[in-house]
Each structure stands twice: as C-alpha cells, then as structure tokens.
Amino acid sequence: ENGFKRPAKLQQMDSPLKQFQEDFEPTPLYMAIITYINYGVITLFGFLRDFLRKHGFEKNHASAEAGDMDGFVSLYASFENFYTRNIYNRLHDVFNRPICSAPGPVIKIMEREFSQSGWSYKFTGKVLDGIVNLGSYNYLGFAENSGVCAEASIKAIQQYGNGVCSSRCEVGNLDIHAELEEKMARYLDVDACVTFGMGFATNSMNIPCLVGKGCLILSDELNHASLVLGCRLSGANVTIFKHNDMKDLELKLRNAIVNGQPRGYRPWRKILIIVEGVYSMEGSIINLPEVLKLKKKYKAYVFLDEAHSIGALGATGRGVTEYFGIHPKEVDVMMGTFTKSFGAAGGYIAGTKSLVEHLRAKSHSACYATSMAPPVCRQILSSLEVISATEEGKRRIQKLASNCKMFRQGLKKLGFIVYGNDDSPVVPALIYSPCKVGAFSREMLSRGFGVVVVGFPATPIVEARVRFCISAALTEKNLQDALDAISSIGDILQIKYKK
C-alpha cells in the first residue's frame, strides 16, 4: 500500500556491529541559569526599546503595515518577530555572510559594514582571503571549481545546456537522469532509486505520498525541518519520541498498537517510523541496529533520512547502514541527498521498485518540480564514480574519517563540551551564552576562520553552539591551527566548560 512492499529477510553484512556509544554532557547548572539571566536582560531592554520605538523616540526599521491599510487583519505580527528586532538582528553579522568563492577548504568572503544596530550594512569592496571553511557540508571536498567533476559538469552545459525547463513527466525526463537514478541503486545495493532536484523537498513532498489519514508517524524530537514539514502535510497522526531514545520510541509503538487511533480505538492503517543518519545540530548517529529490532518487532516502516550520512560513514562511503554492517534492503525508505557529500544538489529516495514506482506516479516533486540540471546530475555522476571505484575515493573517506576523530578529540582534551559520535562529521561545541556566541564566531573570523554559530530557536534556550562540519579537503594543519585558535578564543571567552 502507498508503495510499500516488505523485503524477504535479509542476511546483515559480514562487518560486525558498532558499539553504539555518544557524549551528551548535562548543561552545567550555573551556565543555565547566567543563560536564562542573559534571555532575561536582553528581552527586557527589547520590550524597552520596542516601547521607545512605538512612542517615536527611535526609530522602527522593522516591516511595517503600509499607511493605506487601514481595516486591514496586520500582515506583521509585531510580537511574532520580536526575536528578529531585539537579538538576532545584533548578531547579524555572524550570520549570511556572502561567499564569493567556490565551498572548498579555504574561501573567500566578502566584507560588510553594519549600522544602525544591525537593520542595514554596506559592502565595503574588500574580500576576506585565505579563509578556512569549517561550516560547510563538503564533506568529501567534491565542492571544487577544477578538477574531474567540474570538467565533468563544464561539458554536460555543452551538450544538455543549463537547464531542463520540464518536468521529468513532461519532456525534462533526461538519459542522464536515468543514468544516476541507476548507478545509486547499484551503489545503495537495492532494486530502484527516483532523483528529484532539491533535497528539502525530497522529504517534505514524499512523505505525504507514504502516508495519510489514518496512519501514524513516530518522528525523532530532533528531525530536520524538511521531514517535519513532510510530517504536517501527510495528514498522518504524528507521535514525537525522545532523541536517540530507544526505550521511548518502543514505548510510543506500544501505546500506539495497543490503543489505535483516537476517538475511534481503529488500529492504525501503517506506522511510519522517521530518522536520520547523522543529526546535523547534535552531530549524532541514529541507533539504527536497536530501531530495526523495533521495526520488526512491532511491524511498522522505517523513513532513513541519509542527507549527512551518505559518502561520510561507512568504509566506502555507503551510509548509515554500512557503518553498522546492516544491509540497506533492512530499511524500508532509504533517502539522501547529494548537497553534501556530493558537492552538488538534489536527493534521491531508494528502495524496493514498487516503491520507486509509486513514488514517481504520485510525488509532486518528481509530477510537477523541474528535472536536475544536467551539469548538477553529471556533477553527482562524477562524484559517485570516484567515490565507489577509485583510489581516491577511499582515500577522501578515510581522511574525513581521521579528520573527525583528530578535531574531535583535540576539542575534548582543550576542555570544551562536545556533542554527539565521534565518527560524526558534525562537531557541534556548546558556548551556551547567546552573547558568546557572536563574539566568538567575530573573534575566529578575525583569526581567518569562518564557522556557524547556532542558537535559540534552533536550539534550546540554554544549548547555543558553535557546529563545525569537518571535510576531507582540509588538512591536518587547517585542523590544528583552528585548534590552537579556538583554544585562544576559549580562553578569552571563558567557555571550556568540560569537567
């Protein structure tokens, strides 16, 4: 039903199961409570100065109603965007900062002046050069402007053009789509795959084709946004379970077999279990071997979302499932996409061909979105090759692999609190304090690093955090000189909060 269809029992890979282990060091106490104090102050001086601005004495750069709306419901709550006025706007020069330079390990980035606390900035002409890049996804290095797979793409432009203009139902259904869609299944080693061309609505647009009305989804309280917004517009009855926990999640199936849907007590006609691979703000890996067990035990569906996982885990790149010696047939909807690994753009979701099938006939996104651009599926078609049949494919994975474990390691042993599997390309290290969080994403910057800070509300409250995502392309001098700086910065800021 809605594409599902139940693999014959499957024999696990030959390599053995990873022991499961992750660090999540409890907020200290008083780091807390100077946080909530911190909120406190600045929501405070917000509600003052939102005062001051509604009596004229500053002036309001925020959206406003224009003056000839009268009788018009307001179009901008200005409740609703108090954080934007009051504190993100004093950071804004930590966030957005224009690259003008193609992701790879080292970029450029172009200056700007802020003014008028943060409402508006100017370019000043000058480019910041010689930055490391410790925030993008490219994990793999395939994010470059020479090499095999930019000639690859240079030459796709040359014989598809830029783009497709068509869906893939229409006339935008290439040679070269099918090409990918083949070669990933192989690489995935299952039966079909179907491509769509952005990785955010892969899993917002086909959720909603696997389940409906009637069925429930038991979703990780930490999904990315693009699975909780395919959650809402399924329709589906939708359970949240505890992070990575399992006794939770087992305890939520049971509930939800035992007592059946609401009002009505009907048994559910499908459960949908949701998770991802490597979680990109915990930098945590899924217990997959323990959800799989739960999978079978209780008959539900297991969604795999691989976007960080795919090419970053595993011996040779294949994901989640490698890295634990489970074959990928054991999970009912593998997806993924290429925008991080591959150095490109796009998702993919693969698994039995009826579900791929189904897929195709109903996904808005494959019906009525425009096809991948060419030069991005040759682009991913370069990547993959290299990937699963060179040298040097190997050898970009085993150095993302040493990499993660040298920064990783070098940030504990500096006395900072980091998140999350030490096999993780994510390295996310608590700073707690939203007000060091800008000075220190200012401070790296001025010593030619540029990372991503992140915090409330896409964190909790008292969980703000610096994330670095670490690549194969850089080297074990990048590492430690961002060591050596961040231990610096560590210092001046007072957040080496490890026991």
Second form
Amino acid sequence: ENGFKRPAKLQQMDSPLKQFQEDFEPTPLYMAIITYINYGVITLFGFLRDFLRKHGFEKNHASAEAGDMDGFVSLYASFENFYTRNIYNRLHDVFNRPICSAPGPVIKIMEREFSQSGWSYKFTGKVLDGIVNLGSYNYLGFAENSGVCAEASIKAIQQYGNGVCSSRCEVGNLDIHAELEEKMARYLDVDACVTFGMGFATNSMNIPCLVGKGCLILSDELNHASLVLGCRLSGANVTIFKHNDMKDLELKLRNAIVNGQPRGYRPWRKILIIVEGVYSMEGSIINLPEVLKLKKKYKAYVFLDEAHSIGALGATGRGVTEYFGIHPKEVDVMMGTFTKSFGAAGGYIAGTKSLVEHLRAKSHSACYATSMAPPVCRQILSSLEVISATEEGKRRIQKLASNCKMFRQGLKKLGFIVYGNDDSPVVPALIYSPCKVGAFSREMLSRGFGVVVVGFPATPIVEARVRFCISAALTEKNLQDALDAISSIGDILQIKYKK
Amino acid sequence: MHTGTTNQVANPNTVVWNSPGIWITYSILTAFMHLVLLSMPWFTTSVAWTLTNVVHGVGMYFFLHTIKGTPFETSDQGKYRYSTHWEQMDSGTQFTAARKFFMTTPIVLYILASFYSKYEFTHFVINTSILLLSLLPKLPQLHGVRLFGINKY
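Please supply the corresponding structure for the form predicted in complex with its partner chain (the preceding block corresponds to the form predicted on its own).
Okay, now the whole complex, with that chain kicking things off.
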C-alpha cells in the first residue's frame, strides 16, 4: 500500500515516542531597554515629520480626501497610518519583494529603487539572480516548475482544463476530487477526508460548522488569523490559553466546566480545543500528548491545524501525530493545508466518516466556494505519491530533518537566540531592535540570501525576529553559506546575544 | 512589520506597558530628561526639578490622554479608535499594575520637585496643577469622559 505500518493497538500515551522540549529564552534586559528607546526615538521623529508634513514644511505624499468635504466625518484617521508612514515605509524595501521565478531553493528577485524615504519605488529593470531562498514554505521542495509533479499537472490541464467553474455541491465535483480525498484519507490513516480550494477558507468556513452558540472554543494564544476568524464567525464563546501552556489549558478547562455558560451557568454544549501542529512565528510544536490527555480527562474535542507540520514532521511526513507516535484517530478533527509541503493550494479536513459527511453537506465552502482546480489536485496527488511511496520522498523528508538540525545547531553555535522546538522546520532567530531587523534583511540580500523578517506589531514589541524556513531542496552548501553570511552580519550588527 | 497581520492580542497597544523592561526604560528616560535639564547652567535646582515635573506631566497628558486610537491598524474593527491610550491600557480594566505605575510616577516626581524647590509658593502652585493634570484624567470615574466635547472624535 503506502508502505507504512501502523501499530496494531493504539499507542500507549504514557511513553510517547518523543520527549517534548521547547525553548523560549526571555529577552535580555539591556536589549529590551535599547529596543524601547529605538521605538521611542522613531516615534518622536514620526511626530516631528507628521508635524512638518501637516504644516507644509515637507511635501506630503499620502493621499488626501477631496477638499470640499467640510462638515463630513473624516473617512479615515490619519493616525492609524502613523506606523505605516513613519516606520514601515523606512523598511519598505525589506517586505513584498517581487519574485520572478518558481519559489524553489534559488530565486530571482526584481530589484527596486525606493525614493523619498519609502513612499514610492520603481523597478530598475535589473533582476537579482541566484538568491538563496530562506523564506518560502517549501519544506519538501515541491515548488518546482519541472519534474514528475509538473508534468502530471500539465497533463491534468490538457484533460480537465484550468478551472472548475462550479462548487462541489453543483457541477464542480470531479472524479479527481474524489481520488484526492480517498488518497489523502488513506495517507493520514483516517476514515475520510474532504478538501477545499483555499487553506484559509478551510478554517474560517468550517469551524462555524462544527461549533455554534452555546459551545466553548479554547484557542491557543498564537493561532493563525484563519482560526481566529473561524472562531469569531462561529458565534461560540472563545477563551484563549497561553501558548503551549498545558497547565493554563487545564485551568481554563476546569473553570469552564465548573462555571458553565456565562449567564445561567448551563453546561456547555461542546468544548473544542483548537491548536496548531507547528506555529510558524515561534517555531514551536504543540505538546500534543498532553493536549490529548486533557481532552480525554475533560471530554473535550480537539481540532488540530497541521498547516505547517503535514509533510514536514514525522518519519514519513504524516505530521505531528506521527512525530509523537500518536494514532491520528485520537484527534477528532485533523485539518491541514496543501500550500506548504505539497507545493499546491487548498486545505483538507479529515476525521471520522460522520464528521466528513456533515462537512460535505453543511460547509459554506462546499456549497458556495469553487472547488479545487484540477491541475492543483493533480499536483497534490503526484506530490503525495512521491512522499508516501517513493524513495525520492523518503530522501526529501530525511533531508528536511537533517537540514533543520544542521541549520538550527549552526545558529545556536554562532550565538543567536533561537526560539522553539529543535525539530520544527521553522527557525526564528531573534534580533529585537527594529533598525537591526531592516539592516539584517538588506545585508542578507546583498550577500545573495532572501529572508523574511518580522517585527512589531506582528510580534510582541521586544521580539522582532528573522524567520528562516528550511527546505529539503536547499543543499548543505546553501545552508553553510547562509550560516557564514549570518555570522558575518551578526558580528557587524552585534546580534549574537548568547555570547 | 506588516501592520495588518494577526497578533497575539487584537490591539498591541493594550499590553505594551506590561512588556518586560518597559517600566525601567521609562524611569531611565525620565531620569535622563531630568539630567539634561539639570545640566543647563541657567536653571537653578528648583527650576530644573519643577521643569522636569512640568515636561513629564504635559508629555504624559499629551501621549496618554490626548492622542486617540492606535498608530497601526488593528484587527478588532476599530474598537479603540476614539479611546485615548490610557483608556486602551489593559483593555479598560482598572487598577492593573501598569495603571498603578502611571499613577505613581507623577506623585513621586511631585514629591521630589516639592522637596527640591523647598516648598516655595510659585513652585508649589505649578507642581500641584501639573499633578492634578496628570492624575485627574486617570481616575476610573473619568474613564471615557470627555469634558465640554473636547477631544471627542
């Protein structure tokens, strides 16, 4: 079959295959003070520049409302764009870099020239070639424009055409969808699976199908926007527990069960715990054995979002359940996306047959959204084939694991503070200061490496970081060169905080 | 630093004063400002201390009680667009640690300024009015109150 053997009995929870460990070193105090002073100075200069722009001493490049709007309430508050004007615009060249090749291990970036402190840019016409890609979610290296998967997708276009032009409930239910769902269910070793055209919409459209008013959702602090939106749309009560903190989760569960619903103290209809397999901003892996222990003890349900962990964790890439040695039937709702490891688009939800039949009938995504395009389905099917049944797939998974290990140990040896679990394919290295964040990205680009940096307000104010995404397609040489470049920039910018 | 992405809290402004090390930074910056004023040769000690108190009080009033909304777009659909920073702190919960810190700093500066200005009358009047300007807007009873429609929208 797929060549994977499951243990005959369900794995005992008392001795999980993997000991759970993660590391979130707190910010050094001197660095926190310096970061706050940085933001303070930038903010003061922002106020000064705003003052100059308002009174005409400096040209105002922002758009303005029409002049004859006296007496109307203003359309937008210009203060809401303070950050964009004064801080984001200065770092404009570090974000939204246009790529003009497949997002593989090496990419081509179109060079831009910024003017007037980041208000506008134009393309210089030059294309930076050979930039090593450390930012794409290309965990198993399937972002290729040639090879088995690409050939299969081209044949699928020739057979089915490009689009489906209908939703699953109408005329958009193709045989390739059924084949994909069946293969995915067998790969995950669950009863059934249903797929949707968009990964974000899989979460936001299907959580309302599972819970509603009178239910409780316990959602991790750092859950993705799609999960947060799904929770809000469902109308259920949402309680947030601290990231990966099982004691906090247990406390909140107990409080919820003891107190019941807010007014009237009636018992909750359902309690759903929503967690992710791998959190992409922190590089941490969810403590799944503990979550399942709590679920059994307090009779709650678990929704596991494996967007970043499917294909990337586990000996055969079956995700965080395989990583911990837990049978997937223990998780009630297993959700994942095809955007990261499979190099396609879309998402799936897998579980028992009754759950999947319910979603097929009731999900908004199934009724109203267009179903997945056939070449995308074929891409997933062929990459799934490669991952689960060929030597090439095994090689890629092992390469990803060894790349992760090598890169993470390398960064730690250099003296960087790295967050998260040692086995996660996402490696965030902390930079703290907003100025160094911009400098790091620009220096890396000038040395031929494309990285993703994030700062406040996407992260807490003292935890601006650079987030490396390891790929199986990156060679040892790529990673070693990257580490050398990072080391030299780290010496210049003084960001090796552990030393 | 995408301004529209999801965060741990919908509005980071609500929790920024609970971040590690920010109280120390605030105290260091106030002390630095005081040293700058103290080092000017044409200010006597009394004037320098009173001026520190005044600059601190006026600055605090401007940043905490005049400016409304957030400097970035938040994912809570503009809930705090008409709230000052003081009202946004800890999402409006009263008597939290950060709020107590901000109640204490004007009082500490007032005591120090009164002491160093030897309780002279003019300095007393200025310092006390600055203290009232700093403390009155922070009272829980004045949460969300706009007097005479000033600063309402």
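Residue numbers count along the first chain shown, from 1. This structure is a prediction, so every number in the text was calculated from the model and none was measured. In this text, the rigid core denotes the largest set of C-alpha atoms whose superposition between the two forms falls within 1.5 Å.
*Asks:* Kindly check if the Cα atom of residue 61 is displaced 2 angstroms or more between these two forms relative to the superposed rigid core.
*Replies:* Yes, the C-alpha position differs by at least 2 Å between these two forms.
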